[in-house]
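A lone chain, given as structure tokens: the form predicted alone.
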Amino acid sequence: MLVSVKDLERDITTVHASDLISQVLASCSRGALWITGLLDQQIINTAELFDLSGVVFIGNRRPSADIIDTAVEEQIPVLVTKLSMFEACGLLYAEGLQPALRS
């Protein structure tokens, strides 16, 4: 974990996997875990806006210091995995997590 936050007791039941911020804005439900390979400052702003549980950067991609600073300020957990998006989603699905689709 790159960003430590006080409250990690949040239950995560849904996941949204996308590299498009517009897709998150259009269809992601609140509280989801966001999996992305996009390294953009707006990732954390969007995660905060939608009260997302956290952001996982795939492919061992490392966010910039600016992204991490914003995540610390907004208390958004940020993690990095070496897994591909396909692998990360498959593992989370196998653990019972569901797609984060807004009704």
The other form holds:
Amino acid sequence: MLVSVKDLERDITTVHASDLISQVLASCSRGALWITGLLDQQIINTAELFDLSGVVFIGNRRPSADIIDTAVEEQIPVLVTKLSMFEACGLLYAEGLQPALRS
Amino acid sequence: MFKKVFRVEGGNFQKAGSVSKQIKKILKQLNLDGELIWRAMIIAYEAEINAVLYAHECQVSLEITAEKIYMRFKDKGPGIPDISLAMTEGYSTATRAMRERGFGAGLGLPNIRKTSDHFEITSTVGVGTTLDIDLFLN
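Could the form predicted in complex with its partner chain be shown next, to go alongside the form predicted alone?
The complete assembly is shown below, putting the previous chain first.
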């Protein structure tokens, strides 16, 4: 975990996985955990604006200091995993997490 | 009635999202419903990103009354030659650089229309594009 927040006691039931911000805007529901390989400053802005629970960067990709600073400021939890997108999604799916779809 | 005008700078990715953030703050201070704020953010952020990607500048007017949130995005830019094509999901004129930033999937304008209670778009090639959007409070 790279960025922790004051309130970490929240239940996450849905996951969105993509490298497209456009897709988060078009189809992701509130409260989801976002798994992505895209390292862009707008990731954290997007997570904050759309009430996402946190961001997981896959493939051991380390976000820049700018991204981390923004996450601390916006109180968005940020995690990094060595797993690939496929493995990370498979693991969470097996644990019973659901796709973050809009009703 | 609450009224405020913001300005989005075309091409400035450093500041992209800052107007949406300010609008979110205002809507939260007014204690509006979380789901409504979330919908307003889809519209504001999509439109703000469009302005950063395509326009020279964009004036954002926010008005909040007892009945609705009204947002107008009036940009100076290239305009849209074929609006019905631009409103088609998946159609995009985005460059590779825009796609590498995670944008340009051709979902923006259709998503704004889908999320709005009332949506109007007008555009003049070589002048700019204007979006008028209502979100009703009830």
